[in-house]
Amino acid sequence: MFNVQVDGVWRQFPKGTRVIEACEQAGSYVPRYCYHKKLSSPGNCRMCLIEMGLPKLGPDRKPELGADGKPVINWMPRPQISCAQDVAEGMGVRTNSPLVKECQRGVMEFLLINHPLDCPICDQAGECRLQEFSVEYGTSESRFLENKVKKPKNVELGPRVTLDDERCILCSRCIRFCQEIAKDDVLGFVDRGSNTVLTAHPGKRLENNYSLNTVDICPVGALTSSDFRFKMRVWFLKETKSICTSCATGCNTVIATREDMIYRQTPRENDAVNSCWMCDYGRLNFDYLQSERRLLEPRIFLGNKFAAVDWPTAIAHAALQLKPFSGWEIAVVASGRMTNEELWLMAQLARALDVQLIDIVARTGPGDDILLSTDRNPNTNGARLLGITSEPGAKLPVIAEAVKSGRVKALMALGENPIDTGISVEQLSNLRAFIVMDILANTATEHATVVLPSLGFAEKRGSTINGKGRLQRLNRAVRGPGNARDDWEILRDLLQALTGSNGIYSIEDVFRQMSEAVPQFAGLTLSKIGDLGVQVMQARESPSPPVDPAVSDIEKAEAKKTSGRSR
């Protein structure tokens, strides 16, 4: 621990702490543009200039001590950047002296010389560092009389990122991110002086699977998300902390919504999971929640057609269809996208019916060495821990064969399409009972005897365990459409209709049941999981399964781009 004087107060900081971070920890925020704590420090924006000094040495080469017993500081005559310097023993720092304030005003004046005055129409308005710092550290007038330099506007750097070069302040954050994190050196500066512009290298595009992180770290409105661009002002958005459910990594996210519509997902910092990044595939994987194929009403098959019914009727009808069967006559195709609470209730339902054939669908895709996992199920570890499966997908061929032979007479599909597991449409039509609980209509729902519409990841609460064994929490950001219900409520009501059990009134009650029965959850509640999660299992390396052909266009492009090259 080093003793450092920050604005006249002596404090202690660990060796290796950047001066800019030490100042922030001491409550003296130093403005910055080029500095980002997860990237290297080029020191090119000069916004973080401070006064710095080192202990004054006496004739014996030892620090001179003042009346208070502390070292006397020998201040340097010129200001120093705080982003590229680590703390040292006896160092002194001034962040609010007249010299520092004059430096900040000067830097802001230079940055704004050629910057367009288009804050009212800028997509970054409301979360722009240049806008904020110009008020706090700049001046209210400009001495610049010449014409501003014009630069390219509305430039598509890639399929998901649009650049307005006039707004770029040359902080180089995006360049360093592509080099150091994404390992895709595609961006750079060209030309000199006031004509310097950001651009992609000749013959290259910003199309890696992490390109939208450059939009997150851009301190101004230069880099914008093509998907979110001009759709909504950020101050109208409600932000909800949650997690991404597109793969087993479980990146921590912030879901931005308005009037039950999701407009964007951005990464939330969690060093134990995703640092402060997330992939484009997971970030943009929410449009299906507004799909026209959403299931909105519970339906039952009566006679020769479907009829929309209320929930009590649908649950009673499903229970009535399941009661005549038990054991090997019933099979359950579940999903690794279900929360722990849903899997727990499903396991209780399976025990009540003595179901032996139960498994989850193994969903896979191309992964990388950054964040994207080959396991596209967010809760495979939860299914393992709760005894649903030991090897995902191992029992699915057995289930398909049992349905084909007619031994299975009742099938439950929970969040999955059983046709993808090898069961034909004709075989589904021959089932005595085929109960579907899902978000979207598919080829299987047309042949169901009962359809129970459920909610998506942003419409419900619950918990999952990511690929590294970390228990994390989903939070509801929007309300579900129509009469769709929370999955755990559907399973609870079905369990009550079959067994008469009661006593579960909230999702906290479900988690309490799990914590009493599962040692890894002992002493935990949903609230105690917290925003950053809790480690409950050892990390388990999943084998590299064959790639699922049903991968997104983003994944296909990334797989093609990185084939033959180590990431």
The other form holds:
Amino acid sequence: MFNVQVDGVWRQFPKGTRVIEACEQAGSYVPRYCYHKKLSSPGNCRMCLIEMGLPKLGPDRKPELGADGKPVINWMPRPQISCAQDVAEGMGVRTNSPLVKECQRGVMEFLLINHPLDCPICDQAGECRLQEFSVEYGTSESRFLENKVKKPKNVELGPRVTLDDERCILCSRCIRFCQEIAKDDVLGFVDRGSNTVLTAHPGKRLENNYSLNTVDICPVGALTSSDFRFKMRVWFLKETKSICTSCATGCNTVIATREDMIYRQTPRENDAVNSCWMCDYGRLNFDYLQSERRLLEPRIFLGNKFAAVDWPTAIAHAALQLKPFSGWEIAVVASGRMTNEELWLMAQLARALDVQLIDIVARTGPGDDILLSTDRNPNTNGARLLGITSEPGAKLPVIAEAVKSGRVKALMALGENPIDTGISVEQLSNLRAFIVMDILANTATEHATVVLPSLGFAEKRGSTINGKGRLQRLNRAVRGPGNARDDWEILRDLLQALTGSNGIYSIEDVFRQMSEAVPQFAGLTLSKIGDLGVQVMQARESPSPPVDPAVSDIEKAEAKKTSGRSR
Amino acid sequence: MDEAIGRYPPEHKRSAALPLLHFWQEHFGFISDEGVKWIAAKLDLQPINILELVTFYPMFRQESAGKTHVRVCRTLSCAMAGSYRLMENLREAIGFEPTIDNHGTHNPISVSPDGNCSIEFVECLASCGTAPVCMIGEKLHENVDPNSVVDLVSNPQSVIRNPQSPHPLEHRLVFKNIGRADWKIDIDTYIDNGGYEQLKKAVTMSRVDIVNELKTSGLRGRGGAGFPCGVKWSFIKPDEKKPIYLICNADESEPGTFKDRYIIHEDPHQLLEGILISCLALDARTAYIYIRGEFPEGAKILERAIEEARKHNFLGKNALGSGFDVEVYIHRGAGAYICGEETGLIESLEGKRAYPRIKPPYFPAVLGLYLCPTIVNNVETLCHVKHIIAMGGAKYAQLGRPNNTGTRIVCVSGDVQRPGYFEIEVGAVTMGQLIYEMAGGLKPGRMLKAVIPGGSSAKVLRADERFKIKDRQSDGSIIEREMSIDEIPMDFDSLTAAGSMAGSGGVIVLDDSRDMVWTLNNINEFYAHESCGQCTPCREGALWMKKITERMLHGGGVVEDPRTLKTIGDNIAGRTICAFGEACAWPTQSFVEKFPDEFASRAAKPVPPPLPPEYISEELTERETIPTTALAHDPGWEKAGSAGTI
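Starting from the form predicted alone shown above, please give the structure in the form predicted together with its partner chain.
Entire complex below, previous chain first.
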């Protein structure tokens, strides 16, 4: 630990702390544009200039001590940037001296002279560092009587990012992000001096899967998201902390909404998961929640047509349809997109009905070494831990075979389309019961006997376990549309209809029940997971599912049979 | 091309970007997009990395120039000697449309309709003593008569000027071979005159001994900052594991300075010997000479000198049988003043935009070229190393004055009768002697108005100022004397005490015919053009100051302008990544402070009302009508180009 004097008060900071971070920790925020703690420090914006000093050394090369027993500080005559140096023993900094304020005013004035004052139509307005620091560190009037430098506007840097060069303050954060994090050296500065312009080579586009992070870190309105552009003033947006469910990484996010509309998703810092970043694929993957294909009403198939019914009727009908069957007559195609709570209730249901044929649909795609996982299910680990699957998707051929052979009479599809697992439309039509719980209509939905419309990731609460074994929490950012209902409630009601009251009234109750049965969740509650999650499993560890050995043996026997048959 | 790439460590072949761009432009005339992509692919880079360079370095063109390309120097000494008129006359003679100054990054190139000829205004060509100058192709033309441009274009023979023989007040060490009638630049002449003897001596000395001689000599860097050379060298750890690099800074581009040009052109082996001795002292196995792009002949001369020296085994493997392998390579710049800043130079040498690095942590002696320990020294400084080895550090230290030892080359340009270079014992000559005796005094009937004593970034000194200068005696005691400008000794400490600096030794003399607003505007234009644009104060401030002085020059000065100029300077100096901040702020600060009347007389108009007219809230509530002022109430203001203010 180093002793550092910040604005007159001696404090301690660990070795390796950046001065600018130390100041912030000490409650003296130092304004900055170019500095970003996850990127290299070029020191180019000069906004973080502070006064700095090192201990005055006596003739014996030891620090001279003042009356207070602390080192006397030899203040450097020139202001120093605080973003490029680490704290040192006996260092002193002043963040609000007259010199520092003068520096800040000077830099603010320089940054504003050529900056267009188009704040009223700028997407960054409201979350613009230039605006914020103008209030705190700037002057109220302009002395600039010249013409501003003209630069390109409305430049499409790539499919998702639009650039306004006149707003750019040349902090180079985006360039460094592309080089250092996205490993796609596509942006650069051309020309020189005040005419310097951010651009990409005409033959290249900023189209890597992380391009929108440049918009997040742009301190001004130079880089804007083409998706979000001109959609909503940011100050109207309600922010909800959540996690991305587009792959097993589970990047921490903030969902920005207004009146049950999602406008954007941005990454939220979590060094155990996603640092400050997220991929474009995950970020923009929320439009389907506002799709026209959303299932809005519970429906049952009666006679030869669908009828929209109320929830009690739908649940009762589903229970009625399932009741005649048990064991090998029932199959469940569940989803790695379901939350732990949903999976847990499903597991209870499966146990109640003695269901053996249950699995999730594996979902994979090309990954990268940055954030995107090859496993595109957000909760494969949860499904493993809660015994829904041991090898995702391995049992689906068995289920398909069993449906085909007519052994399975009742099929439940939870957030997945069984047609994709090799079951034909005809086979679905032949089922005595085909219960669908899903968000969107798909090719199988119209063959269902009961349709239970449920909620998307941004509309509900619950927990998931990411690919590295971290338990994280979803939060409700918007209300679900129509009569769609929270998945865990649907499953709870179904369970109640089949087995009687189970004392579960809230999602917290579900989690409590889980935490009592699953050792990895011991002592946890939904609120204890917190915003940053809790590590509950070792990364890449395939947990032994909490099922009794007998079931396990049957599974093994079944798997053997399957493999024999397929050969 | 592969040879050019081979000059740099394989993992740093990006360094070859500038050489390859030069090859491409020499071959095709300009850098096309194919060129950008081809070079990027060759160096395993992205096209943007190359495009960044093409647009940063003014010597690279993205469109074709004429068969004969003329570069006219625009900077102060040349402008004072009529380079604007030269430009006008050239345009007229060749039949160009006057180009609109687009205030872009690079001055526009105008090409004649038949494509035979093109002209470009460029910043300082480092030949201020023979102003005005221009380059036709690769040839420098000196003392060009602005009124006889037809000859210049039709008969483009380089005007060879007679080398200047020494003035009696001079003490020539570095320049002792320059101007000799019998002097040739080949290695044999050099060896016959005792050349490379000091290298042979240095081979027998230990590293520590050489560095100690340097420390004893008290040699201070001649590039501009005046940092003690021996101290700089001793920053290299004796047990350094990483490779150590020596870089010779031959990017001479401070307006008013033109000394290194002559060393390179007329005594290249002296520089090479100095470099090789320094390599021995520093254990540097590789030295790069970063020579500015506008010295194409100099680069060729040095290449030749290196080959000659290699044949004599002064460099290469096992140089002089010492077991020491040393290589010296030439690296050409491409027209960016900022490459004279040592960390900017290092970035440029690494094949990047010459953005100076932040210090800490990137002190060159610790994290320099390729993040290895690196020493960057000016051409003249490295030449002195040879003489220090010859004379011994102690004897060298007797030259000049305490803390200001040795000799240095002072370049005088501007309004004097005989501009030129003079090698003096530091501090042994006063400003008055320099101007009136050595440089022949002012032009007939003219009076001294001001002197810029150390390159255009040094603060200006007024002719009628009184300076309080502390004179350090040889016994260490200090006597303070008040003196006139003529009495100031030409040394580091005295000029610092006078409120300016010795800088790079470029003395620009201004007589009473000079308009200080015009002069400052010329300087401001240089710095606005040369600011690299990396950090905020200099990027925005340099152009702003230029815009103000230009407006003042065109009759649009408002009363607030001098104060605004001063505070802009205050907000730049000391707040930037590199010393360019001071370099561009000091002229403005000093001109405005020292010539207030001249600036005030150009700044008489009232400040225009802000847009939209503002009122205070009390007025709104208390008064029936809100007083507003017409927008452009002053026609002169409009003329000055104030459209779209604020």
